[in-house]
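In structure tokens, one chain follows: the form predicted on its own.
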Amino acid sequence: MSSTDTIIIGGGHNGLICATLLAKAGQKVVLVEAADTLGGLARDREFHPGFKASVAQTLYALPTSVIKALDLEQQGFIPSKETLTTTALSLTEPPITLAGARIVGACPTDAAAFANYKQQLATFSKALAPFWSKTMPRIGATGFQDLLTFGHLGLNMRTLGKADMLEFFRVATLPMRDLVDEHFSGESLKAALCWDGILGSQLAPRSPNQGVLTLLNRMAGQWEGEHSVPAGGMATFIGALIKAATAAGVTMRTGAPVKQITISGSEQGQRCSGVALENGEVLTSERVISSADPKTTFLNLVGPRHLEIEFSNRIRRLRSKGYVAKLHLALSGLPKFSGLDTPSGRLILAPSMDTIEFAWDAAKYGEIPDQPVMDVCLPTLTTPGDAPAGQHILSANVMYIPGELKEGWTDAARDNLTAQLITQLEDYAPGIKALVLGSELLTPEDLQQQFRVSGGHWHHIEPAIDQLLMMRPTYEAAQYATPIEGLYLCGSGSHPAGDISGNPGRNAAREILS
């Protein structure tokens, strides 16, 4: 047995940061991490010989203030100044490519809008960006720094201005779909305007609840919401964790699964005491705090046993049903896509809302699409390390693919799907099925076997209003501390929620050091 300060279980970003934090404050940290490398989604996997990608392929959500905390640009990270386009991929319209507020293609009338709808939403963005960052009070706390954080929202509403500040409430929970059709007409740049606000949630472009509020989340990162490729690739930034983590002093073991978090019990209660690896070590502690979802920590490493039939039940309720999967393929040489002079930047495979909503309505039954929806992009043209010389990496966000699949997910439902989506690409990249030398794909099936992570969803559990805030992941977890005293949480099922921000371990880090 070995006695510490505080244990991290799990080892992708949001624990990395929350390590880290902790370390510098003087904390001794023990890091575990069930794989053998570090970094979660964002690690470099070689899914091909001689071709490596992560399931993470770009940061726009990550803040400047967490790169400071972690000095990770003397740790070897080092910013994209520059970020990707996204292009609006059509069968029946010409491309339409958004830089910044700079769009090319579209018609006048939404080239005219577009600039406009940017500016609003990037000040709605710089609004709430400060409550990210911050943990939010309880219901109904009353304390003097809980007021503060209220009177600081209520400030920075105000200070929009009355229209603006109307206009906020108006559109904060409108469906993606309301809100794109108010500004514009062209399907595929609708549909692309959609797509950062509903990816990786289990929602469409007609869905209510808070499609507006995840894009203004996406967009308070040092990139504003626009997609990035750091120098060197994601395993750059992972590895500037790694060592920022190393420098402050965090011991990181990997190949190191936890079997259960210990509770022992007292007159006082119940009391978090380490945990128990699944090779038979015991590990002790002050706290321990933990990365993974809430269902995997509380019915899993906790056990209901331990805790309170109420809570246990909402645990169990929480929605965390993923609802992508994620392609990769090992290409001979670049592909060249229809009406493009390069594949560079994102590429959104989406030629209509119609077409999303299609797509969820079979998902939601446990279908396959028959025309799956993608975010594409091609990695190799930003770190061309990660393959062979000439050669390069197709990458994909493929939506909406049922983590629970009516037949059941087998190697030949994998390979149809494969199949499906190689085909579907043809008819965007004509060729690009001749180039092919190797495929993986990753289903939300996968993806919670591979990473643990509970039904292979990104955010842990679903954004949703019920699921946002001091409602996040449930009431009594809400602010990184749980009903067990000495656990905490620390990932992305915890405010502000997913996508590589770093918020919510650096937040849980703060809560515990005040």
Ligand SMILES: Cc1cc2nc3c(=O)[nH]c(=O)nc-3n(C[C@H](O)[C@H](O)[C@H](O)COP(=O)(O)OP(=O)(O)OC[C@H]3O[C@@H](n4cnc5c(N)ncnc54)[C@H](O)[C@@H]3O)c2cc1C
Second form
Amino acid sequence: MSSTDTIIIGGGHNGLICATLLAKAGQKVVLVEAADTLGGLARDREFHPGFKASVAQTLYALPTSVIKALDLEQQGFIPSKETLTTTALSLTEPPITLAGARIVGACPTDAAAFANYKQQLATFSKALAPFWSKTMPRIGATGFQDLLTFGHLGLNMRTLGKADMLEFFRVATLPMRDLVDEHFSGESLKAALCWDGILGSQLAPRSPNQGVLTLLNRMAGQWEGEHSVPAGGMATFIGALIKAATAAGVTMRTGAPVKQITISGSEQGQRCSGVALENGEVLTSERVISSADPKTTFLNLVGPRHLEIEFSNRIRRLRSKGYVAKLHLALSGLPKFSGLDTPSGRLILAPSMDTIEFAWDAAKYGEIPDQPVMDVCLPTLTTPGDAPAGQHILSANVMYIPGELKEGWTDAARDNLTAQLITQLEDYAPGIKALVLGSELLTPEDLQQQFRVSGGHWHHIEPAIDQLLMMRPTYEAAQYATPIEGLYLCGSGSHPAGDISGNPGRNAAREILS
Ligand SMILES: Cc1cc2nc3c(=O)[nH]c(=O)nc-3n(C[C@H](O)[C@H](O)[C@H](O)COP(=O)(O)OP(=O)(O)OC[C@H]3O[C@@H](n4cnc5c(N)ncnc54)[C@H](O)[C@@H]3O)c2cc1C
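Please could you give me the other form, the form predicted in complex with this ligand, since above is the form predicted on its own?
Okay, now the whole complex, with that chain kicking things off.
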């Protein structure tokens, strides 16, 4: 008998949430994290002396149910009441700002269409919302719980009413471009509205099947997809998760990379017995739950020799190439963006859907686009303490940057891209170049190295239709349990997918406790 019930691999937000819920239910839980600090892609780091930022910067997908289940408000996490505006910037059109159902700066027909568009997406998102927090039924399953989930989905679709239900089925797999083309005419507005359907995926506006579903998933939390920076920044959210885990009795070990998931075999089959750390220490437990991505978990930590050949091939074939790079700039002052009083909220620097599409075309062949597209946020407008007084941080998600650059990533390639991006920013915010004190560019390859995420992928694996729902990450492991007894998954490579939502971590804990 092992003295520990559960070992959790990885202290990103999903690992922390799963650990805390199991410990609250009475389990003895040890969490092991490779990095020196907890939080995964949401952890704070100093990227320039006096300037702190996290890769994941804003919240938009965190459900109230997760906040409540962990008493996060009691642990100091105050969800922001203020959501960020989103502003579409273009060098040829005036800025267009979106704030909830309000739109400012668009032509009258686009402005009139916007409220209806938002309302329709919110209705669809609400109908789907329960399914992101449920375990997906097994393919072909006829158990009561599985049938109940199918029944619930059917009922939610039915209560949409006939017209909305038909419309839902029509739009759910449309390319983002077709959806926004039906409603709007302004180029920069359409590009900005595509953004949350494609950000973090191997998708551009013309790609079919997945953008609208991703958007609806992102709209499912309490903010309905509107972004916010929590008071105190992402550090307050991660800090509250750590406090909740401590209060529940979770033992958290940082600087403790797992080298191997240990498997013992007998005539009854294989069973997971614990983990071996890179320092040689062996920890045993009744079960191991991995929040590392599926490729890391099965191919690196378990090893193909313990897996059925078909399963290991399916894991090997999972698509997990990331195309988002993170740019952080340390600025000596607040930049002035043309047409804006203050650069508040989220600024989308993607003048048209074609610009986005051309950037994707280059990146999919391993090249840096002539004109990358990006969203930009100045988190220090909300959390001034993250930079020295009067100074600011610019944080940008840049698409599409290939992890596997044709000529390979070198320091020179990173410096060239950083210079290219600053020049591009200078077009929108004249004078910004002179404010730059320091910078950090994390390519998908850097994200893979520094955060141990295969391919540096935003969602750990692509949230494509064949890697979603009851097929995420594969149909054998879609209910958090895996083909190896005692080994479970709880990270973003599981249903429903990535973003800071806590859904995979919460769902996995519920499944294990049921
Ligand atoms: C550039 C970029 C920007 C993003 N911005 C946002 C945003 O603003 N808002 C948002 O909601 N989402 C954002 N995301 C997505 C979000 O960050 C991820 O989907 C989310 O962090 C995944 O959480 P997780 O807990 O599943 O995994 P992770 O955060 O990846 O955590 C997994 C943890 O496991 C650890 N680990 C891995 N292997 C081992 C091992 N062998 N031993 C021990 N530990 C191990 C890792 O070190 C890591 O700490 C962004 C992603 C990227 C790439």
